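The form predicted on its own is given below as one chain in structure tokens.
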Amino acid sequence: RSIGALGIIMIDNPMCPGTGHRICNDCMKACIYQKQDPVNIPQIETRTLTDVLYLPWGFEIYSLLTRWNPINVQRPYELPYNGKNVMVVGMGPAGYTLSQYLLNEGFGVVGVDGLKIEHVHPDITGGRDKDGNYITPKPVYKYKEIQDELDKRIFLGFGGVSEYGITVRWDKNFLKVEFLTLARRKHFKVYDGIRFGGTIEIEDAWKLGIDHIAIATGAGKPTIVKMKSNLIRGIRKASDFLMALQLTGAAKKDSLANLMLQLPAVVIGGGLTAIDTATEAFAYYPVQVEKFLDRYEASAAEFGEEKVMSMYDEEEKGIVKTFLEHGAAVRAERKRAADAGESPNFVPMVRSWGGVTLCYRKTINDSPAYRLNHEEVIKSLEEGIYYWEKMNPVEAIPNDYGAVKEIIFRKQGKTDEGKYIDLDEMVILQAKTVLVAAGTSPNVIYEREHPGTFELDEWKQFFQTYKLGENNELIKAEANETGFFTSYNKEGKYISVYGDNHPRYAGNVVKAMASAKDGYKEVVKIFRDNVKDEQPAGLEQNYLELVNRLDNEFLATVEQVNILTPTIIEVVL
């Protein structure tokens, strides 16, 4: 029954590991049972997926259903390779979901992403040898063979915001399931460290053999808060903090990544990113100070405490003293809990040290986080986060060393019409760390760097979208219409947009994935004469030649390693 239920879910959502519990709850908000507990459909979907994954060959069952789903009566199988190749720019939720749909329509898909992507489990993903022959993947009998402990997992880099933005509220083994499933496909290959508009430009892609480009680069530039002195030390963007925390593995005990967080901490914003930032900062602090204590003691044992302390300036010595005291408290709590046979409770002590406060200019009920996923607000309160409503940041005040020590806020009032206005009352909050989560803007950097390539909308924020006419002509989408194409149209080549790059689908993971589900059909229209159940022999060579060309352009190989001196090594690529 679980397999049948999963098959039904995957008709509309083949990449269902990327949604579900703690990710989306739009369906719960639409449930008719609003005056009692609504039906928890996300939890049901996640439970169904988990039940199948833990069956013998469970991962293989899921993987098969992405390619052959007998419950999908419209067409249960994937189509053969049609000779057309799509470059998907960005391997976030929109990009990896679009790749899945296009692969099933018979397209070759080349994914490119700016982040470093770890190619884990090459035996399970299979691939191609140097002669282009397909290597059959090793089947997975037990899901635990590919599962990782979440605090020890290798950060894939794959998945965009699913990897570095969504935090402990989601089991990221699901992201690994999606990655391995796509990496197995014969006509899918992903290249990392590729910057669209830098490493490769549009004209380069056409010359290499790409037939269509799909932009799914997500939101890029963070919104700047109008706060005086907002660039002093100790203030950083929330997206930068989350990316540094997730991709460097700073919270891992064996990581050498340097990511310092001091308390009290203040997070400015009211979206899900703000909540993720607050809960991650709260959870990271005890790990950070305990790790610092361990390394300080090891260094002092080897070099002497006096010599170690001599390496710090006066400001750093104060931080060291605090971290050592807090680290000792965390260690003691961990020992107490172990002796009592229970989990350690760091919430009271982190709060006593100043804790993490989330400040929003409106009420929490009016916040995007509450409207999109109120469960996360509840969970954050349970985890110890403070909330302060109707607070608009005005100025950051530095300490004697030039780092932030407090934030001045102006209280906000609400009129009878529901409009928020400034009040005369000012509030000062102590803050040694300030993380700004005030939203981001769509990534349209290609147009900024290559003016005239794309038409932007009237606010110069999103790509202006177009629909495809009966004769493949572009028709500008009106305000109440949905188009997936940009203004680009040269020699029959088009470029489409998805996720946060699209004005109708920006905002969250589920919308991004929905854009792929709705938009892939528009790409199929361009190549409708090529998408069919049977294909002529010889098309496979098209894809192999494309991959060879891309490998030569994108993959670095080590030619020489020269030891110049005992401390200098030269690597020739």
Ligand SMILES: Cc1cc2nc3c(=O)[nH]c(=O)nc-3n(C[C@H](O)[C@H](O)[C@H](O)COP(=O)(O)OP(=O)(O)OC[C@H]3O[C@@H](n4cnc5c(N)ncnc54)[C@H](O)[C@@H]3O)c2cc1C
The other form holds:
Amino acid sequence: RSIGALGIIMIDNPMCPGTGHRICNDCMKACIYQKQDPVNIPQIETRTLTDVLYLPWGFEIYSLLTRWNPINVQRPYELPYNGKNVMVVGMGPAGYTLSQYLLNEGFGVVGVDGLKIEHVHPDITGGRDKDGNYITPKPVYKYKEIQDELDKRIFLGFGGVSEYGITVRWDKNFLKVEFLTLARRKHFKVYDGIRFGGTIEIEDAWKLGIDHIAIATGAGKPTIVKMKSNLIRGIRKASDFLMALQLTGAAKKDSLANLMLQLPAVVIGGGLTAIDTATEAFAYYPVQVEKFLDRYEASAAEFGEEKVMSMYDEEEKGIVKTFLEHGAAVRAERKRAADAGESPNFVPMVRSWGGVTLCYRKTINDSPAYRLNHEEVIKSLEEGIYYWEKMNPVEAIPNDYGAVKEIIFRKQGKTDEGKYIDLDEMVILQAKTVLVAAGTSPNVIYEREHPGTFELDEWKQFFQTYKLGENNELIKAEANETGFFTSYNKEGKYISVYGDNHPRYAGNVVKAMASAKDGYKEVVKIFRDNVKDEQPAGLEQNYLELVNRLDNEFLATVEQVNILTPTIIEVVL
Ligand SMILES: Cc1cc2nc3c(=O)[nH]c(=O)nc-3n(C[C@H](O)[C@H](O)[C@H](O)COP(=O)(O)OP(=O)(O)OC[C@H]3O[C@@H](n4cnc5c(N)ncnc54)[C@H](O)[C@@H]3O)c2cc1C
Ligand code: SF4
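The form predicted together with the ligand is what I want next, because the block you gave corresponds to the form predicted on its own; please supply it.
Full complex below, order starting with the chain above.
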């Protein structure tokens, strides 16, 4: 039954591990039971998926359904390789979902991402030997074989913001499921550490044998809030904080990463990023001070307390004192809880030290976080976050050392028409850490770095989108129309755009995936004569040659190791 249910889910949502519980709930909002508890479809979907994954060969069953799903009448099985190759830039939800759809239409897909993607053992991913022969991956019997312990897992780097933005609330093993599913496909290869616009430019891609480029590079540019002194020490972008936390693993006990957070902390913003930032900051603080105490004690035991303290300046000494006191309190609570056989409760403690306050210029009911995923608002309240509504930041006030100590906010009022207006009332909030999550804008950096390549929309925010006409001509999409192509058109080569980079699909994971689901059909249109049930023999060679060229360009291999002197070794890459 679960397999049948999963097959049905996957007709519309083949990459369903990336959605569901704690990610999306648009469907719940559309449920007719709004005056009582709506049907929790995200939880049902995720449960169906995990029921299948935990069956013997469960991962293989999911993986098979991405290639062969008999109840998907439109595309029940993958088509043979059609000789055309698409470079998908960005391996976030939009990019990996697009890859899935294009592979099933028979395209060769080359994924590139600027981020490092961990290499999983070829036993599980399969791959090709040096002669290009496909090596079948070892089938996975138990899902546990590929699962990582969440608090110890190595950052995989695949999945865009789902990996480095969205936090531990969501089981990131699902990203590994998606990654392995794609990595095993015969005509998919992903290259990491490749920046589109830097490592590779458009013309390079055509020369290497790419037939189409799909841009799914997300929305990375943070919005700057208009607040006086918004660059003083202690203030940072929320995305920067989250990325540092995830990439460095600062919250792990054995990580040496240095990511300092002081309380009270204030998060400015009303989106899901703001909520994730607030809950992560709240959870990170006790871990940080306890780790600090352990390391301080170890250093003091070795070098003596006086010597250790002499390394700090006056400002740092104050912080050290606070961290040591708080670290001791956290340790005591951990011991109390262990003795009582309970889980430790750090919430009252963190709150008494100033806690984490989320300040938003509107009411929370009007916030994007509430609209997109109200459950996360509920969870954050349970986790101890303070909320302060209708507060607009005006100025950051530094302490004697130049670091932030307070934020001045202007209270906001709401008119009967629902418009927010400035009131004359100012409020001061203490804050030693300020994390700004005021939204992001789409990644159109390529155009800024290579002016004249793409037309931007009238606000210079998104790429201007175009539709494809009957004869493959580009027609500008009107405001109420959806187009997937950018203005780029050279010698019959086009570039399309998806996810947070697309004006109509930006905003969340489901929309990013929907852009792929709707947009791949447009790419198929360009190559309509090539997408067929049967293909001539010999096409395969095209793909192998492409991969050889790309391996040559993108992969570093060790050619020689020369021992020059007993202490100098030369490595030739
Ligand atoms: C903290 C946080 C929490 C969120 N919570 C939720 C949630 O609960 N539910 C929800 O639905 N949505 C949530 N979102 C939004 C959601 O994550 C995004 O809308 C979604 O990830 C967009 O997918 P995408 O594929 O378009 O872009 P991204 O996920 O941003 O992926 C873009 C990829 O492109 C790569 N890239 C960028 N530039 C280049 C380049 N020049 N060359 C090569 N590669 C490049 C990046 O490294 C990245 O991997 C959250 C976002 C954040 C930041
Ligand atoms: S993918 Fe769509 S249907 Fe599935 S849980 Fe998310 S919002 Fe609901």
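The term rigid core refers to the maximal set of C-alpha atoms that superpose within 1.5 Å between the two forms. Please read all numbers here as calculations on a predicted model, not as lab measurements. Numbering follows the first chain given and starts at 1.
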Query raised in the report: How much does the C-alpha of N562 shift between these two forms, in angstrom, given a rigid core superposition?
Result: 6.6
